[in-house]
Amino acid sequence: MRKFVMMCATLLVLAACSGSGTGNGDGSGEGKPITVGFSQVGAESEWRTANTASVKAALAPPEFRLKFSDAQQKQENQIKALRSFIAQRVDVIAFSPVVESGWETVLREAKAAGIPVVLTDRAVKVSDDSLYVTFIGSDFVEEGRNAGRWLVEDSQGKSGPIRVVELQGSVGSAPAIDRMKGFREIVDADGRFRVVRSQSGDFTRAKGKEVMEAFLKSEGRNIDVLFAHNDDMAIGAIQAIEEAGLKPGQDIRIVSIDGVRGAFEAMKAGKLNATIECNPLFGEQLAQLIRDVAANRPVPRRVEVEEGVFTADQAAAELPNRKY
């Protein structure tokens, strides 16, 4: 009888162990929170603030247990955070990489630990694509193309050379590389446009203003167009243009990327001509991807968010609808 009782107790323990896991929907560990380690680039812009809020709202208790880390735009901070998530044995790692390269080692560590990785907003360059499961975000090359297309259309009837200055994003980051590539693809094919200055403004207003001041000193009034890789840099540049005694949106036409509320306010005021949307509000889509990944369900290799192009004449009507 004693042996029988002990055998039953052993079987119950084994059954409990076999039922453990993260799955909410695959039948195992029903109701157990999915622990997610999320490393964000930083808080460098309105876009990033909105993206963080969207992710935190979607990965909320009781379904999720979120471990959040702000990398403050430094890759070494992000790698440290990923290693901390691995040590804590989270169920899924999600992160928006500061730059494209330099992730191979830490992602191999995550794979060896059996922890799936989801990329958000920005891509990475690795020799083995199996080091991450999926990517969710925007097509940065197409955003650059859309900026170029807007400029070509807005320049109808204008003869060349049309002199363009470019405020790049953070050096080595996917959006900076891809937005430049897409923009140049379109304007170079036109033949009228000449990019006379191109420098990183690090995606911040302060740096955008500083670099635009340098552009104005070197080029004087010989700048026709500013292309900024994000709205925050464009808004900083607008201040520099005004301080130089010029009218942004008129003396210098401006197109930027993100579609934040501040850009719509600038367009409404006639200081920004166009913004290309880069939607940060994909928290719910990310949450569903993480549910599927945690439950070992198949997911697409790439999930893109829907985006649009907005011009100054649409700003007043669209501004009340902006959620970020």
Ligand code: GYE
Second form
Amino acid sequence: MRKFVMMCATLLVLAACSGSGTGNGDGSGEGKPITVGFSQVGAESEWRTANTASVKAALAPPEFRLKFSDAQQKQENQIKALRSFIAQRVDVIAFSPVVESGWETVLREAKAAGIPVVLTDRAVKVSDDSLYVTFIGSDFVEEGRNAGRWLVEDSQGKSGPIRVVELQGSVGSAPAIDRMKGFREIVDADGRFRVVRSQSGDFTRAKGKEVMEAFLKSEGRNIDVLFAHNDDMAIGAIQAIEEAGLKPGQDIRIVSIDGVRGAFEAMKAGKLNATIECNPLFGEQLAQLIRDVAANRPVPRRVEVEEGVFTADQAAAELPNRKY
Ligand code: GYE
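Form predicted alone done, so how does the form predicted together with this ligand look?
Below, the chain from earlier opens the complete complex, with every other chain and molecule after it.
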């Protein structure tokens, strides 16, 4: 027992030493910078642009040395980036996984190289939880539920069937899977809603518009509601709805997720009815996690970002306060 305690004590000291050796783990701004390899999903949405800016601002010199890589929404690019971070022996790897599965091999390589991994924004599905240290991001299922709750409230007094079309996020991504799940949970329990079409718009405006055009073609005027997994797709769809001679926000009620500036502008113009906030500005929180991880300090397994729900009547007052 004594021996075990001694061993633990020795390990702790070693951990603390290696922590201060790899970076300025105490956050004092002195010593060697912490080298971070960060692999971002892409630049597909306003949310993503804001997230990249927040991460870059927080992981700045002299405390950090950031190696930033843009995956252009492709998992193969991310795997390549992670392998290059491992080869360069960065202190910490952080990445926002494009999709949920297919990470076991490369994460095992990082683990074998002794490089801790922090997940940002999107989760992964792995059988071995020790393959990453911590996750920082939003509760996407709850965001989907919030969209569903808003819709139930908005549909008070209406009788079914209420016909809904859904623009999903990127196929296989955590936010697409979870938002769909949370939304369905609420609208299915209500019983009046029928999701008549559901397809991916890859989280982009262009794709959102294209898929909405197809929905309008096949469903004609029989669409009551659009649920878009992000604001950008909703904004693209709004254009398609207008081009089809319908009034977005009136003929078709619209709820989406993120809470970007473009959504507030669309709400102010009466074209979008509600947005569920998903906060991308967690750069500072991420920097603190990375400091702790680099210094071998214990960190929570999951750190959640705080967020709310905004409706069209709040848009004009909220717009000047929006930071993304
Ligand atoms: O909602 C969307 C972006 O992963 C939370 O990705 C993020 C999502 C966000 O493209 O706009």
